[in-house]
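This document starts with one chain, in the form predicted alone, laid out as structure tokens.
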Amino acid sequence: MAETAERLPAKTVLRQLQDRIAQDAWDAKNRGEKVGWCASNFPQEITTAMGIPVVYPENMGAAVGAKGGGRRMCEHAEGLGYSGDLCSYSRINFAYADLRSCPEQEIPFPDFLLCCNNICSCMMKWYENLALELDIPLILIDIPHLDAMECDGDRVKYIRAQFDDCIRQLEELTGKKMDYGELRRVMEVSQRSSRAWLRAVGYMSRTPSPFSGFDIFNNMAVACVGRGTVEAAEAFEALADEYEALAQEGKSSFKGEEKYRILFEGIACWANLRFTYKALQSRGINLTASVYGPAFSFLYGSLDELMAAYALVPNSNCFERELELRVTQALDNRVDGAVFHVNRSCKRWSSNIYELERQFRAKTGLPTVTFDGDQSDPRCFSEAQYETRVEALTEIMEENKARKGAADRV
């Protein structure tokens, strides 16, 4: 009998996954298929069902950044009149455009555009604008901010409306029907993807957590680009079962001893990734907590409730709902304090912060602190301010558990 192969590690089988779907829509593309740019919170059941490729150009925006090609496609786009204030994923796809060339990565360009406003404005007018320049569709599904904490049946009925109306239109552009069968299964493998990715970062609760929160932001492109495939629910099983294992036999890939856990809020510093996690971890510090990853699971029943579930996605909730998830995992994830990312890119997420920061505060009582970033464009993080605001946050936190140590021997 052949020896059993060695199973490869699932954060190596999710980045081979990442870069099959990548090369996938590139062979689509040379065999005269029409292929699409998609904002992240698109519902990709769609596509999927359909066998349509789509990129995600915000994908690309951060892996530019990560890999040090942020400044100058930036630099390119704001030297075409585009405003430094725009968000740097923008600014990225904006010179890529232009220039047709990217050193760091490149996808392939768009016969079409889907864009869903419930990540931010921002996305409406960047997809606007690319449709002008490259003279190609764009499909908009608008889903509107909730001002409450659930989705109402009213609003599911709008959403539903254009879902299927961006069915007809994809239909027409392609040339693919929707087979409604396929559908339902893409559905279900959705969930079983999302499920496994939610029970993987789920073990960020146990103590010590059995891996570097960083490891999320390394692991959730496919969770974007790919949930709707089988492939995806195994590999996020198998990261899942890994995570699982190490927490049983009280292990953890992070790398020291886990004296300090926090909550990291907001998207990360991809320009800046490897910084922003050394700071923390010469310090004994984790990240054990964010709403970041997670976010890119949609759970549902039916085609109504997948309508809701788009609607519930972190940047399109109220505010008492966006405070409530963070109060949530920090409570339950056991942090010692919490670090703030003021994002220049991203308005919508940082326009509320420091009242997000305040609030939390109150409600936990935990420490906090807050830096200013960029998710791709690395001149708007200084390193000694993260370095000074990180060593404020764990004096802070370590008197903090001196004062309770001293508490328990009493």
Second form
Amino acid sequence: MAETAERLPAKTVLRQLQDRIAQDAWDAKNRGEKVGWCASNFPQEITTAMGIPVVYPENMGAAVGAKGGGRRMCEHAEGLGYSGDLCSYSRINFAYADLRSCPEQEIPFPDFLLCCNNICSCMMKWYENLALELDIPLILIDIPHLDAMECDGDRVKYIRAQFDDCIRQLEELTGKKMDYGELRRVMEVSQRSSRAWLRAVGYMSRTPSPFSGFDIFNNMAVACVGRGTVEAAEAFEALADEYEALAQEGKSSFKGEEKYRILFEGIACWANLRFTYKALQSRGINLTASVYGPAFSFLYGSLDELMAAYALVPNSNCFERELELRVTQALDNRVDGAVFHVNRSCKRWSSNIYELERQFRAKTGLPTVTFDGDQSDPRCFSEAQYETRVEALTEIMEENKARKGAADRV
Amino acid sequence: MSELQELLRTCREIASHPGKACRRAAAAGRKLVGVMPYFCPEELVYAAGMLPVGLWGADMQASLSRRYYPSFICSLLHTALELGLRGELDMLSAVMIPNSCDSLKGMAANWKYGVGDRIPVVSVSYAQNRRIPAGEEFTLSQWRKILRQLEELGGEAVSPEAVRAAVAVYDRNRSALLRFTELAGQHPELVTPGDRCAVLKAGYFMDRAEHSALAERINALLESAPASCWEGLRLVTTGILADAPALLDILEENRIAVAADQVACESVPLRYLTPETEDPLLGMARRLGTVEGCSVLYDPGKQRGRQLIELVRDSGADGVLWLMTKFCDPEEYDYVPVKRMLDEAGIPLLCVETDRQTANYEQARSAVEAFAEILRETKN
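Form predicted together with its partner chain structure, per the form predicted alone context:
Whole complex next, starting from this chain.
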């Protein structure tokens, strides 16, 4: 079996691993174990080390959006009284909590909730409502938004106390004890996964990039839910090896010639993924920079550094650090332009998006465009607007290339 | 005009022309610090000899702010930023900006790069897990950091005695205003919804010691007034803002009184006094741990709903009016479970969407009139 698995492409292994993690949660639920719903950037080291099964409503929201159920589920939540202006992942989740079924994807119902507000404050309100609706315990690890480039000692101390508190509460809730030796092992494995993930996405800097950048959106689910497992670490290492081999041969899995390279800013429009991809791919535009690279890589050497790592996730940083992340990605990966998604669902991501775009443009000298969309509610996305903006960006990138070509010839 | 009417008119004047009051204070040589919602440690500004000024936006059309915020961010933040961008807040020496919600998290950078260095930002963080010792300690660490920044801004060290004195000024003000809200609820024939709002709002642009004196005199006059023979309706209001003049007029025209409120810019911060501690900053941090009923603070059991039900019962109100600030995530999340709690308690609820940029509340008028009619029928 192991030999067969080795021969499978890494992306297939990752997909199978994602399915297995989901199945494990169902199996645990069916065995009578307690299962949690968990925020995507909650410190997974805790639950992985304690062997507590958790599933991720945000991932479900993305999957339901991608499979065409976003509008129906969002509208159901709006029927319950939720405003259409709220995060579509949360609306899909409220609809699922009410309907208890969803043809596109289902996750086992939770016995407790694990919330972390490092990516947004709306997470906290969303989970408060779930806790009340489902009448189950809620544990919050509050990670205050950073107001400086680094995470200070006061924050680390506060997060650490909540981390320890969370372990105590989970021990009581599930009857499972934390083995701190296992926690250290999971931390090491998570580092291994993170390094491999970073190595894999790092090959986007090659010309041509050995893969289509939209693959990141498919592969990041495991980076989110399974990075504490040896299987994930091995799969990401295999993925990085595959990309390396392609890069060495100058080959790419991107369909067609890579004429232009861009940074794509923001969450994917899952409900319009194919359209957003095709509009770029058909023009020879490959996504070679995204904040999702660093988003799911948590590098740390100690428990205190782990606390800081969870405060340094995208959307938790101060503006200057967020900008630096994008500019570094763009310059390292030599992009020709950038597309900024003004995501109707995400007030955190959108509240600085215009300034981010302006300063990105000023610091890199690259052309940029914005478009209006949503992560899982297709009603907020206009194909015509997206197409027009991408067309405009392509024209500028083309002109820049022609100018550069002429200058090089002189 | 009676003394009461005169005092209420003074409050209305200050509340509707905050710039005038602020410029007067600045002209007298006092430094002003803008304070954005929610729960900034404004006592520290006061202790440093400066005047905290509430920045809850303004009823106006925002245009410059659209360069920074998308249209689906609440008008409170759009218009607060707009005022800064237009130079209308240039009398401020700094602005305190907390990160209490996702839209506010973007404000510090939008302000810094839009308004610029002429009004520097003091960032405010506090714990959401505010009742655990580590949360209290984190909030305390932030209050200490902010105090150091304010000392630098004010040019001199601030003693613990000065902080204690400032806390006393604020607690006195909270008590006076809370008493005022009770008395206003008992005397709708003397205090209209607009008057009530003005008394509470004026405090954001005045020295709190002066404001307390004003409120206490109003309270004394209301306490000596003959018992009310109000036959109109009485509602408890809830939300972030409740100061849209057009909407308050609609309530008055429909003989609807505000019996009590659970509004973030009105009574929510008034209900909690500062515990006595050796280090007054610790008392301030501990006080935040006691605050309930606000959508931007972690509220796992939705105490807000329970608190609203108690407010309705204690004040004998006929129902609840939810003033929903458009595009406010925390409020929109709270609405569904809290509405259910009110429904289960048999308390009628009307939700009206409000927006700083809305000039016309005619749609709200129809909704309020219909709601009032139903309530009157039920009453009779």
